[in-house]
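Only one chain is shown below, in structure tokens, and it's the form predicted on its own.
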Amino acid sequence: MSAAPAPKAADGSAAYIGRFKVWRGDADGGELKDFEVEVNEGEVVLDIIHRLQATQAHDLAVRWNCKAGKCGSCSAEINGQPRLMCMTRMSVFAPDETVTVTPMRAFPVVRDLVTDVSFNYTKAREIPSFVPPPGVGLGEYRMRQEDVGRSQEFRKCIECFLCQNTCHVVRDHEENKAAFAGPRFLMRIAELDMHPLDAAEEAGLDRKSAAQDEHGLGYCNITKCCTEVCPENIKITDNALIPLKERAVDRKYDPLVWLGNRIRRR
């Protein structure tokens, strides 16, 4: 059954009557509900849901912010594909077609579309920070232009969660999250590890063992599942994953590092 025509938008562009299914419960549980709500040309799947709670479900709960794709706040899974509400155009459905949107699924369910994302603040906090170089002060930091454009690729990330929500190291065994970072925490690792200014391991710190052994690196089995969803385009299995991957085993299986090592000790 094609969608039921609807008046023209207010400016004159053409608009149609779409069918959705939404995601409405709690922590208890819910179901999916099914709706009619207008569609409008150049409208975003965000546009939907604000005008689904303006005039059908004024209680739907959703988390959104800055609706230009920036803030990371309105992630969902719409269609079963992990995507941002906001840069999800309305356009790349047919008018005939359901639109399914629920809520990710690797995190806890608050209510309706939002999901409780803790989880990856616990993770962030247990990433120590940069390390300064000794002896040098603010201001004086000092870098290749091609270390800058190395890491900053790493800086876009918007935290939106999508590539931990995606990957089904958590999402679909919910035991390995004690144990495992996630690929947005381990290229936040990986960032740190290749910053030619970071003195963790003047301090002690050992970057690439800890990603192996402390934040779960071994786990990644380099599926991509995490760039293919990336918002901002990261190449975050090829750029992050697979570099510290390789690093992390050199330091750990290299006989000619193993032997360095064992000579600096003496």
Contents of the next structure:
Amino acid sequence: MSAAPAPKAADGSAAYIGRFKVWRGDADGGELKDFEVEVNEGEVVLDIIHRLQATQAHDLAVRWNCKAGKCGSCSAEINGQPRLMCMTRMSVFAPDETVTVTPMRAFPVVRDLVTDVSFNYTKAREIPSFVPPPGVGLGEYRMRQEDVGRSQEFRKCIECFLCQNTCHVVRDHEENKAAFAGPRFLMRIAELDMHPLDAAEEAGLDRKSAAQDEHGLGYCNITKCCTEVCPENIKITDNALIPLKERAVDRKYDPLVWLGNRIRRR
Amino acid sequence: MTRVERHTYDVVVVGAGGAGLRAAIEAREQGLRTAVICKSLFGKAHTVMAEGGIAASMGNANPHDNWQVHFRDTMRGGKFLNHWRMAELHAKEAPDRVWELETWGALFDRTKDGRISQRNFGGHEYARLAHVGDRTGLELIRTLQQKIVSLQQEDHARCGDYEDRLRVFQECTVTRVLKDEETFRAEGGRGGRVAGVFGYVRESGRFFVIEAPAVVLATGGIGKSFKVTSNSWEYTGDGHALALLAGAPLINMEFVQFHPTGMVWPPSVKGILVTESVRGDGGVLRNSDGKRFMFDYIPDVFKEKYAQSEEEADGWYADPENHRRPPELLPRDEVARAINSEVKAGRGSPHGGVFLDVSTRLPAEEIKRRLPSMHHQFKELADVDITAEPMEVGPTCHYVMGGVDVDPDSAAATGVPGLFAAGEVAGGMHGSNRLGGNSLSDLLVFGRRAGLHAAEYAAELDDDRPRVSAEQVDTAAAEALRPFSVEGGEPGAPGVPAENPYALHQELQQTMNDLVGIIRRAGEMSEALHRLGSLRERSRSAGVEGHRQFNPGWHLAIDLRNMLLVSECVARAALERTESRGGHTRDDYPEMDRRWRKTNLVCELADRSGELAAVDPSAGQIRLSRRDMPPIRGDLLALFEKDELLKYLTDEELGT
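Could you present the same protein in the form predicted in complex with its partner chain, rather than the form predicted on its own shown above?
Then the entire complex follows, led off by the chain already shown.
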């Protein structure tokens, strides 16, 4: 069976009636609901969700803001893949393919496609902040582009939390959440650790050991799922987590560091 | 009495974009207990959409830059309608506000000698915009967010509670600013001191009241009232409407900025922003004949400052001392009008825009390095590779210059003690047109000032705190619940379905787009006011299904009140101003008129009780008046050549 012949949309571009399954429900449970809805040329999944809201389901709950892949609000799972709805073109699906949209699985559902992402805000607070270098005044910061580039890659993060959602350490193991910051916030530690002027060490804070001992870096076994789903194409595993692991290990087994720690402890 | 969740703070900030977060940081650093309320998740505010950079005369790229040059550029960009004191404070304080971000962990792109790199932008004489590729807004919001977290960590270390003195109430909407019970009654329902805010939690639909003597509005703009817009759903003019309803006036509402370059295709992304950095870094605009048409659109006031030939313009990028600027870098209002004219003359691109080309101007690798988000955005959403082909672009509603009338130094709203406003929701700073890059600096400079003065105001009250009346809370709750109990479209016709809030919103957007858009005519604006009146009547029947838990239909029905109020302000003021200036272009009055230069149009609520009763649609809800601007201080006027001032100021203002 092929799809019905494409009708013309109001603006003359090709349009068709697409089939969708959208999860509807709340914390007490829910189910996939079937919808048939117009799809126009150039549209993304979020456009379809908005059309459903405007025409068939006024109270369909969804988060979104910029609709341009910059704010990281409209994260969901599309045919099981963690994606931003605003950056998923309808043209990647065949017109007769049913598109299934479900909320992110690793977080508790609030309603429909909206999940409770407070886990991420809790973890963000547990990562010690940037420590400014003492005695360096306003306008006196000097850093080379080569040196800020590494941390800048991580600061491209739009906090869509798709990496947190997909990471198998927490996706199927709720019990790990307490001890594991997740890829986004381990990457935040790497970002601060690579910041050319961060003075954490002078302030007595070892970010590398903390990543290992307090934020669960050891749980990560570098399967790169986080990197694969990152809409900003940040090399989370290769550029943040693996170097952080290496540095944490160096620290643990470096005899000078060991000696230094012993002496400082006295 | 309505059951509501209650909290008490010293300062409440409504909005968590650049201005709101900067205000909250300042109030908290003054030692006051501060709450931030935002409609989205913390860190998602519209500021993340800012791309090009923050304007600040640090002089890293060109040592000749200083605050006076920045001030001049800002006044020229706003066609001298800016409040000079705001433009002065902004130019003076912007460098410190940018450098301060570095001490909070921001990582800007660097110059060769390790300082903050600065890029060219429209209307700025020197390369002045601190930036991070083309995602500067994200860096700004993340840095402020992380500074808030670090302050919370300090409190946690001190007392074990992260939220002891600074709490973010995310995904909450404020629907009313509440007033002090005593003064509210004494002054007949208007006036009186601020006593807090009323709102609802989006997730649960539950109501809350935060009692606080000082409220900072930092809610951003109004772009969601227009069909083609770069603005997100949050931009429903909430702060503008809250201020009006609380009795504070708005100014300059006729000035709406249409950014010259929004995406035009595919339809679903129409309006999404294409950063001005594309032009700042060498991109040029061409029409369907392949002509760089901007040379034909340099207005008289800017004739001496812009190149007259392609050769001269192209020489400017490498040698700005000996060449004049390319006309693609004229202020946004000029470029938007030019694009509009080219399309109207039949020289547009296939999808109704013009061509913006950087592919023949920079090597592919350089484009990807300088404009990574644009590269990504066009590739993902339009199948266009900007390193190999031109983009199609056209004007999109981007920013409102008008806003709450404030005291320049303290950001205090006129006439309502305890109310402050900063950022896009405040009016005056940008005059009739904002320069690119001046928004992010505005957020930081006046966000900090609003936070500081709100804190000082609250601290001085001591025990003399305002009290919220139960009656106001009941009224606010009833207003918010109305969409669940509308009786139907036509009075006396049971069974007629309630109005669909989404359909009403679309009609509003179409009306503003078609009738009060980039080019305006008296007849069309009168028609717009008429339609707004009828939409306002119908919006009283906007009904929703479902329940209060995370219900977008309900949220939109409530937001309609605000969009209709600010849309009426825009249309009424635009009809009144019979000249063309900056973001306000009249087809029937195409010239700038020096006599209008010193006049602000002031919008206030017509019904002084703060109620929005069903009024005669033709009368409207806004009362308009004219007000003279304060004369520009002599030493600031002396920064300009007399010949230039004569183009803007009347002879008597110049004392000739």
